[in-house]
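There is one chain below, alone, in structure tokens, taken in the form predicted alone.
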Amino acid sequence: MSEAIVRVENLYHRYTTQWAVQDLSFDVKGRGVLGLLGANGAGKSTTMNIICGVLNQTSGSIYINGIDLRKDPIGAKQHIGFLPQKPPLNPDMTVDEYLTFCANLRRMRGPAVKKAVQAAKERCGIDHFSKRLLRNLSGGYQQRVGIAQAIVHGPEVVVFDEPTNGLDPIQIVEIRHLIKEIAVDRSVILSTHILPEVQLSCDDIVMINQGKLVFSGTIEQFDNYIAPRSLLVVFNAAPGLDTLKAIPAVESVDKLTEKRFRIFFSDPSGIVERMVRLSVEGNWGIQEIALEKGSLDEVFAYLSGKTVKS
């Protein structure tokens, strides 16, 4: 395992009397995408703002590339890039002007600035908009400019806070692909409340609920926490409901259409194979079959030791 590029130790933060983060500890490896997953209000943005030096924690420590953020904030911030939920764009600047401004803010000087700006534009696919005012770019390309400012100084770790918010489906896929490209040679922290986002983009997951850590591990370990609880099945010649309910381990059946059913079961072991075998024997003609896992609410509840009402 590679050395941690970010280390969060016993982090606490309180707004007046309310704790937003409580005793949060995790490491971020040197490469790949770590998803910080949590519902709205779970403490994700607070944690991201503290890691990036935007907000001072109540207590606890943050180390960026081994540098204590509180003791040496300038040295630590040289190794990190940040895209908050709303890209910090100046709409009256062109792409070149804005990225040059951001590079200067990062204490880059001379020929290195022009080279860094060009590299960031090419990586983010915005080179052809160099002279375009930021206000005249679409939301997806404004987000790309926001990503470019986060990587213009070549940081070892980049933090994205809800980077696909407000984008259309095509833009979401494009930004997701760009983030995975960026993570090839550096570490990315991706904060989101969208479960499929982390499942499609992340290598590791840290999950928080009400400011507390409830899970830390790989995406495979996370997916195994909640076992499948239902099957979505489409038959060509569907059997009767009583026949489906009589199948071993089946608890209940919802008829969605004449051919489509959601089948709930108590034990996932061999359920797909059993359904396929019975379909062949009964000439039901399965057209589609898919296991369905629990919702994000159910994942939160399970990891928090609670139960969820159906």
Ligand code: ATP
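Residue numbers count along the first chain shown, from 1. The structure presented is a predicted model; accordingly, all values stated were derived computationally and were not measured. Under this definition, the rigid core comprises the largest set of C-alpha atoms superposing within 1.5 Å between the forms. What changes on going to the form predicted together with adenosine-5'-triphosphate (ATP):
- For S25, a C-alpha deviation below 2 angstroms is recorded between these two forms after rigid-core alignment.
- The rigid-core alignment places the CA of V234 2 Å or more apart between these two forms.
- Core-superposed comparison between these two forms: the CA of Q287 exceeds or equals a 2 Å shift.
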Given for the second form:
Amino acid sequence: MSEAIVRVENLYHRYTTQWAVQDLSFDVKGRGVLGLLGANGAGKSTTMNIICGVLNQTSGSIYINGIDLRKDPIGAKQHIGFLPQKPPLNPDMTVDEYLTFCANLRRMRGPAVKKAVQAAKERCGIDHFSKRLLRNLSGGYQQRVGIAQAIVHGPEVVVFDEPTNGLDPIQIVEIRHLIKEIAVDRSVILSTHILPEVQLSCDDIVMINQGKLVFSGTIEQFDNYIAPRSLLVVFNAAPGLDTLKAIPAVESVDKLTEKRFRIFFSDPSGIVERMVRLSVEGNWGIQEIALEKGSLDEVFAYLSGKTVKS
Ligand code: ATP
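So that was the form predicted alone. Now I'd like the form predicted together with adenosine-5'-triphosphate (ATP), please.
So here's everything in the complex, that chain up top.
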């Protein structure tokens, strides 16, 4: 019925009296990583838990590979893997025992189980720890086992809820790489607070604020969401401040050094061309010119309804 691997349609969820998700709709299509962003309490975990079928929505629909999750939960869940914020690991099982158990839970039987466990271990780089008890693995390797259980049944979409939380910087880089690799041949939905991680890992972004959708688009669109408001210019022979301030659309000018200026403007269209033309006409000799756009932090704060710092 749909080309989307995950379709979220008019989703609402209420905990007792409080709405955690309201009228949320978005699609996850194709391969790659979709970042699910939002401030603390925005509704990310609630949305992920509903998509993965571990929480029942108040209303609205989830389709996984075209299958209505409410009408056919077993059929829909075969296409999805989930690593919740706290990996559901049994510390007294070995890696092999645990992954076999997870494959069985996914209704896999017979020789297919051994093959799937082996493939998941190889994919996640934990093959050499097959007989190790989970309690004796480092945090990073426990997370790899958590990822292996999420992909053991070969799902088309995998959901990771803050997968690098609590890991050291080296483990964070490794897990980030692993997630990118996993997303080469399937869709990944990744929830995270860490904006540099978003820039490094995500192809598309869905952002929610107070349970409502505030952004859906590519990482480039997210990055460029706040139009540039200033230019950084270095002149060889800088004109006077009054000359710069008189340029159409220029609002104010900060003189940073004798040659370096930050020029704030009201409208970015044509500002670079205008500056270059005037520089040629006036022999100001532009050495450097760069538009300064809003950072990811600023976009995130703006979409979260917080003040954007200037
Ligand atoms: P975080 O980044 O802090 O994990 P989140 O974006 O994942 O936050 P949710 O955990 O989905 O947000 O919570 C959304 C809202 O629902 C919050 O206001 C939260 O306090 C509330 N909430 C979450 N779980 C429950 C629950 N079991 N009972 C009542 N309220 C809840």
